[in-house]
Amino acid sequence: MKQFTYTIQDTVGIHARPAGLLAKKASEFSSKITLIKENKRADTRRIMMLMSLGIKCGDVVTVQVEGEDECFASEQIEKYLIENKF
């Protein structure tokens, strides 16, 4: 399992549009990618679960990646979050 933390930069946090973009990106990998805020967890492929975390600007989230392509997926998801200023 790979894991990293990320501080949300988007001024409105993770709402419908960014949740959809993240779900689409996560579906490119075979690994399970989970977003964690405090004690709540969400599968990144499920938009409504992501939105239910109530992630706002400045929140620190943990991203866990587990599966066959976890190294590559972890690197790509982290890069995607940074480049798109999530």
Contents of the next structure:
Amino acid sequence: MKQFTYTIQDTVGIHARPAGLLAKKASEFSSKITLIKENKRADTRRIMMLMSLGIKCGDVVTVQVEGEDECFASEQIEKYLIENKF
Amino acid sequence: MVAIRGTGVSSGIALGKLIYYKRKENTPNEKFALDSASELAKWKNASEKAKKQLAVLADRTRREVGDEAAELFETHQLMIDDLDYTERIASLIVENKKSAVTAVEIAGKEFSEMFVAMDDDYMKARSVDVIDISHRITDILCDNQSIFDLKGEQSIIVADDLTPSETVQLDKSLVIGFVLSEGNANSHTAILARTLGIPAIIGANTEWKDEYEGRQIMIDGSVGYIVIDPDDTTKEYLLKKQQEEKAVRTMLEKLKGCSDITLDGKEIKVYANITHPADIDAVIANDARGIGLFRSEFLYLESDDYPTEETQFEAYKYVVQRMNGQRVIIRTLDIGADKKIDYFGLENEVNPALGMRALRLCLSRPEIFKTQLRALYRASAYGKLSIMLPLVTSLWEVQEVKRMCDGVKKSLQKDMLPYDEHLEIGIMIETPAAVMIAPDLAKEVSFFSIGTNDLLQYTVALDRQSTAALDRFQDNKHPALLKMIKMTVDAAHDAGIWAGICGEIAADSSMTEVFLKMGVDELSVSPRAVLPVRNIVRQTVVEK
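Mind giving me the form predicted together with the partner chain, seeing as the form predicted alone was just shown?
Whole complex next, starting from this chain.
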């Protein structure tokens, strides 16, 4: 399992639209990708759960990647978050 | 004439025909279904159809409105396939023997309630997204066609609330305003109205009678005023206001990109005040040349415990980077008095405005203050960051902070973390004591920023949140305040540093010229006031 932390920069946090973008990106990998905020967690493929975490600007989230392509997926997801200013 | 009050969420004035938004009621043929397999198939078919509709809608929205609005409908496509949502619908059909329509309705309701229950207004508004996708599927299942004909007339739409697809599907060449009896400032209708520059009002809670339909309605989105069958005087007044607003907006738009230089060539720093990193978009949209006051309290108010150095560093760094080399003045923690935070465990004081607050609190709890200073210094490596200290009353306070800063710099060097060697430290001038010793303070710091609200209340001994009975004693332009501003500016200039004003009075257009003539070098105002202030600066002569 790979994991990293990321601080949300998007001014409204992870609401419908960014959650959609993230879910779409995550579906490119076979690994299971989980977002954790405090003690709540959501599979990035479950978009409504992801939205319901209520992630806001400035929140620090932990991203866990588990599966066959975890190294590659973890790198790519982190890059995607940074490049798209999530 | 009927006048109604609501809350304006998108400014502008519109006059048109009142049209109620009508929805088709779904008539589920049967609540229960015996043949689960065929209901499952019906539902899956409808879902596929709904996703195709959304793809078409996303394309159209991309052309008519823009990428961001379009991406929302792409998200809706993903939501239709959401595992929890689909699993719930399937189980309602198979286990509970519900019909496809009923199953989708129930699941939609359950998931939207989950969002309504959240304590964040933005997320509350997202319940509409779930309702929207569920409606789309049930409409297909019931073979409902949503037909909404505006008959080629300029219309103002009145509804309880509108889902994103309802809003987007309206003909934007004919819809000139929105009035919602419910709604939320973060709802899609409000966001879309602002994007399109159409006036919108929410919370217009009144008895909307059937007979109003088709009558003339006029709305003023900046104040939330609605009037049905306006009389000539009202119409004339609002149309004139519409012309004026348009003229002002055009004039201010033209000032974007212009310099803040007076007629006789003095460059004034016109900066913006912000309370949250999210405000940065408004700062950039209004073309402010820097941030004159970034209140760092939000970091402490939004969390349940002291924010860590890392959290603070990320927030400061974000703002500094977004400002792209322009100055960002961050004021260190200013709580106490009217702003209390539980976890600080502050004792109740008889007179909190004269008690343990702002810099006093920071100097009494150096461990909290050092965390903030370290985060600020670290963020300074990413742009032009300045530190500003609130509520200074004595010289030694500033000297003690400077010693702490030296310690912070040493610890960062030891940790091999970069920071800006030339980081400037300034202070707020908001007590009469600071004004009187301004010449001495000016030798210790790089700039002064006058906080007029506190300075006034400490000068005239009158609470800024006083009751109406004291109104006649309250004078925002008290000569004592103006004299103190002048003394502060003179002391700054004698020592070769600059002085600005970051209180509310800086945005008062009747005072801008007075301040500039006193020699004030910087005016820091709310983002929306930046362009109006620039307008005055450019027409003022400062030399006597």
